[in-house]
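Given as structure tokens, the chain that follows is alone and in the form predicted alone.
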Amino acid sequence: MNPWETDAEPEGFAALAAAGWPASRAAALARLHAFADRAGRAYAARRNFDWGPGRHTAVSGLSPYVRPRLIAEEELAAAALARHGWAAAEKFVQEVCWRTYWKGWLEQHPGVWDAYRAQCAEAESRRAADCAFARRLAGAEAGETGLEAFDVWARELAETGYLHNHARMWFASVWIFTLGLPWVLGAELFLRRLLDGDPASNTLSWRWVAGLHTRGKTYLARADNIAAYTEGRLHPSAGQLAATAPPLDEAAAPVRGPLPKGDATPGGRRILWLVTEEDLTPELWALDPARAVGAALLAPQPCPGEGEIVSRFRADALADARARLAAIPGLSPVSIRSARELADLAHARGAEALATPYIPVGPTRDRLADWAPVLEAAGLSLAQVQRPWDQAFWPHARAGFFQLKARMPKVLGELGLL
């Protein structure tokens, strides 16, 4: 039986949003068994309403399940689907489909994601240089600027690791026109703060909020919105929030690229596999263990300014993926942090080639890219197979959301999940 084919009270999913995040596929399956009964209407109804820490349960709370792939998209659109059918459950596939559409939109314009790394360096050393700048960032990130609202979030988000969808648009507009700060930085901070701090997600959401990315629409938060979708637990002063939101520029507007296809499953040579944190459900992969040698285990890479409780997610994640990978015979995980670390493993497992999940735009495909000379010294190819999801949505993310949207019933069918 599917795990969310009984049916779980509201109670549960309620202690499950006040419980945090359990970084475990079980945890994953439990949360989305608990949460499938609300989401159809109900979700659509209620998604918007932020009731703070803790009382989370108008959204289902699986994101940061699904930015490793705890849990994959196809997972959830099966669920929603199943219990409610499209007309209830296309609301909640729909917002699914917003991450498969930040990322495959990243994967076409990879130059957005180095020009987004390139200002992030600027704007730090400007922190190091502007000591004013230095303290009215401090201020923002520690929830320290006077403006109840954004500090309430800014706690939140450093207690917690997680922030309401609305919440976080509010964040966002009020950090970059209210406050004038860089856009880079609030979205740098979110990265190194959100249980599923995702840079497709993550980057292109803050440049919509800024007016770069559908150029020339910006996302201002207004005090009544804010009031009515927290139902007056927060409700900021008159004059206090910027009233225009100006969309910032660019130099140039984005270059689209070819989308990348992905590689060929690995055929007829022994295989090691490469698990990330960019997918951990490998019993979902379209890899053959019975062709494997081994599975290397790239440990988490730390980041400068990572909150404790990400880099504990992280962790516990890539571990409860060991213990599932130690379940399959002949696997026999082992954990890397180099290049070298890796080429010795496949060579002492007699390994012929590398296979991994396809790596998206972002650090972990930086920090492989740099890994690439040492790795072909050694007569390694690294082939990156595209999960299903991806290969059917990604060609639709070219332009604006809706033109993915409006295909979502014909991708959805052939899929087989409608």
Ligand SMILES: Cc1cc2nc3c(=O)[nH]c(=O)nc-3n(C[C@H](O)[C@H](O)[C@H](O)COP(=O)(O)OP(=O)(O)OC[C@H]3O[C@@H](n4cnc5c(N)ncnc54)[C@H](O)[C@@H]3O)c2cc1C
Given for the second form:
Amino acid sequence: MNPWETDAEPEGFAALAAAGWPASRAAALARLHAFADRAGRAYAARRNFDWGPGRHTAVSGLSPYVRPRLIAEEELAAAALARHGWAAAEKFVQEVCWRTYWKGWLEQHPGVWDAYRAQCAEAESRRAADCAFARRLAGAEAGETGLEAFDVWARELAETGYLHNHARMWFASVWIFTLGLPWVLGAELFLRRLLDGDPASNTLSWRWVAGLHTRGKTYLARADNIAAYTEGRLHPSAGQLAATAPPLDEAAAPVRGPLPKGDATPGGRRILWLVTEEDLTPELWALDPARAVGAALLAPQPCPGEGEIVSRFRADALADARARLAAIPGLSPVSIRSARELADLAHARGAEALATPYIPVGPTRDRLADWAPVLEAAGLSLAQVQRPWDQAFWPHARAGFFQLKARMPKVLGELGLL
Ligand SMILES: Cc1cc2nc3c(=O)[nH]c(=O)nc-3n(C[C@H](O)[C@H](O)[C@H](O)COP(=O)(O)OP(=O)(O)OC[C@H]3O[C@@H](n4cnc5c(N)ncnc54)[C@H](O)[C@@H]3O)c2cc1C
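Form predicted alone already given; the form predicted together with the ligand follows:
Below is the whole assembly, all chains and molecules, this chain first.
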């Protein structure tokens, strides 16, 4: 039984889901404040239960806000630690650190993202050419496979933009091992439909389920586990789910490269800030209003097939950031779509340099990949400034999660959070 069934707080999970996750920093902070009491031992005990759409009251539901950094990882950790102390908050902070681990790992293995994009394109070509395959995919995406549990998750995903972590694991496992569909198209579906769709957490979690991250170790969704953690709400019958999960293989193991260090904020100069969906909290940047002469907001580029609620969330999140930037004297934020528009705005404002919060591996970085020549020709350089949280944790995301986990107390101490 869901012990928080009568969760009636205005910022409770149910209210958040019913309102479709209002995309603002104020809503994110209110939700963190409302959830913080549950981020201790209660979270550790109940976080794996999936009580169904709108009823995930044992988890925070904060990921849509963390994804564009309407709220930051360190704010989640700080709230949980302040309320509960290390021993009780460890599990919650550890889950926040899973996100940091995936981000840091992908930074050091960017080829995995490129390979995923290439495989998506190949699989999409097959979808266009093979009618039977396209029909199977359409059935899975619409939640019309006849496998009740899977269909329930597919519909929850489409209708709310959120799935509980356990449901994401089951969904991915069934997609790959029971339905026999390509993992990359499952990952792509999540990216298009999740409010928190994230290139690192999503791609690498799918790879983990498929046995490509921890090589040879897969995740098998089992009927008894689903029944136990949905408290009987969903109960696939014997034989409906794949009985084994043979690991997928790929031609070459991911190659690790150097960890990008990030740049210092340009010193002593007039700076124009580039604001992207990767980080929408100027309150936490090293932004010196005395030297900032403007803010350029990169307009979102909808990805093909993106859910309407996702597009709306992205647009609203950016609008919220714009309003907060506009309140900082002298910034007068303006939307831009190209390197040319950015350079023109920089010149119009008399900027000598550009700065942006660091842009990690993913669609935004891909979009900006060919901007450098235009900016260079305009005499501008773009400094990418990393957050202290990322700088402290990412070096420990080289291999498995447990290396990072072992260093959590030390790093949190260095960051002044423990
Ligand atoms: C196949 C699959 C795909 C996923 N895709 C995404 C994705 O696109 N974006 C995304 O943010 N997460 C993804 N996750 C991770 C996880 O499911 C979500 O972060 C979590 O369910 C978010 O809900 P919450 O905020 O209520 O989590 P809580 O349990 O309240 O956790 C607090 C915060 O910690 C982080 N977190 C928690 N669990 C994980 C985890 N396992 N991995 C990474 N970060 C975590 C999130 O930022 C979250 O907001 C995926 C997991 C799987 C198995």
